[in-house]
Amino acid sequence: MTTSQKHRDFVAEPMGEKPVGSLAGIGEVLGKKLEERGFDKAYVVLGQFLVLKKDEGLFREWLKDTCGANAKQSRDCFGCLQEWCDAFL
């Protein structure tokens, strides 16, 4: 699987206070929807990812239900968080 520059930038360093829009697959529209639901930082989305035990199906379904992410967007976001966890957890 090829990854975007956004994905590579995100997984290259600790998360810190990065905004939710810095996650691969999350653009301006989805980012705004997530922020409206309290997921304003990438680490808050990471928390949900971990609560769902890094399960791809559950996380992608949650992302779809929460902000309307399509299949590619949810796959990109899942892959980004999964790779970040592999590197930093």
The other form holds:
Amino acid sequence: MTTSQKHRDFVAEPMGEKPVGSLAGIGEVLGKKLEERGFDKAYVVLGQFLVLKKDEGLFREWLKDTCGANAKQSRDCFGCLQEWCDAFL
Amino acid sequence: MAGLSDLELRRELQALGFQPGPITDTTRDVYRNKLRRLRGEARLRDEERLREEAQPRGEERLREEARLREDAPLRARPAAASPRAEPWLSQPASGSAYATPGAYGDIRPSVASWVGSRGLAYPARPAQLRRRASVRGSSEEDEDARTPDRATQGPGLAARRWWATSPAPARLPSALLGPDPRPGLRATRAGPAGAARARPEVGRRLERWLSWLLLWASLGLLLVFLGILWVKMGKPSAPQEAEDNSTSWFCQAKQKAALLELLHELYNFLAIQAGNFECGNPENLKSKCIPVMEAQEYIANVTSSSSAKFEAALTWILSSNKDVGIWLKGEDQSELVTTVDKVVCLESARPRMGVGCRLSRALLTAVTNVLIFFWCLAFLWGLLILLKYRWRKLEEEEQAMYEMVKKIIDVVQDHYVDWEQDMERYPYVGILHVRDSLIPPQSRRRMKRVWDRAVEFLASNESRIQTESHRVAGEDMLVWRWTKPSSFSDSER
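Write the structure block of the form predicted together with its partner chain for the protein whose form predicted alone appears above.
Next comes the full complex, and the chain you just saw is listed first.
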């Protein structure tokens, strides 16, 4: 599975104030849902990812429960965040 | 599950071998589902182990694993079945984890492709996995019947562990050991789960113990009651004993046989008379003690014996130190008689009463005893209730007094503050005025006691209020003056 352009763009630099829609796997619909729950910036989702101790299963489950992400979307998001952490955290 | 607090949730997860992160509002549900899943898994593992031990099922296991490969879509529903719970790992892991026995060669390339496809930058980990797998493979080839199960479960467990726990390299070696951590896990799981369950169980056990105790106590009381009844009924066998003794002694001397008969009759007569006297007294006897003459008459009628024999019998009774059940009473009822002349009346020691009479008497005695006990108890209870009531009343009064004191302090302070702001003429306020302003007229009489206590309390225990006597409007009056400078005035200046 090759990474998408979105993934590569996100992982290339510190996320700063990027919106949650800039995460790989999170499109418009999911992004809106996350924002409704208070996860308006990518770093808030990163916070949740870190609080779940970077566990794939838990994070993906949380993502699914929070905004209804499907398997591919949650996998993409997880991978994106994981790689970002490896590079910058 | 919903009733678990955060700490309990954490403990449960740790007991099942999972280290949770912080449990916050956003992570709580996730961890709850995790716990549910882990519990389901643990249960399945137990069942599997039991089934394994029953019969080695290599082929069945493989068939089951093959079935898992069909489980494609991601269903993160925390259902009980563990295979379904990890569908996203069954996709990549299907080819690798649930391999045929001894086919460890398949694992290595598939794991490599698996890792590569995810684009993860962890080259070290798959290498480790590969190395371990090869080691495992060589050791496993030697084993026989357990190989299929352990082989399939080993990497399967490893794969599960990798995804389920945080992907720390340290975890893998321990996970790859397969069956070893499982018994430890089970033991620790049983412990805390048991501890969590033990708390309500202890309560339940205590309840059961208490109920058993009460049951036995009530049965015991019933037995005691019946025992008292039995004792009061008397021992019908006792007179027989006296007679038998006397019988065995007089058997040798035949001339004493007549004496025995006489005594027997006498005894019976006396017993019946005493019984009649006790049980309603139909013949209107004056007492249980039958006059000698009467007894003699009766005996003469019944046995046609002379008075000499009667006297001999009395003498024998006097001389014998055994208890024959007949008391010889003299003029003075309490004094012991020594000669036949002194005997005035005879009394039976064991009055013979009818069964009904006996039963009713026994019942009465038993009930009276039991009732006395209960009345004592009721009396103590009443005392306790009374005392409690009194204490409660005292407590209430005290509370009312403190309330009043608080109100008074507020009033006096406000008055002082008003005086400082030139709204009042004097810095002190009359006690009676305060009372009248705090207590409405209809409750003044009722609250008199509370008020007096409050005044007393203020006089002795409140340092900020001075009780003084001033002449106000030509009348001497007790007043209260606020002595502590108020914060309001400080800020002013």
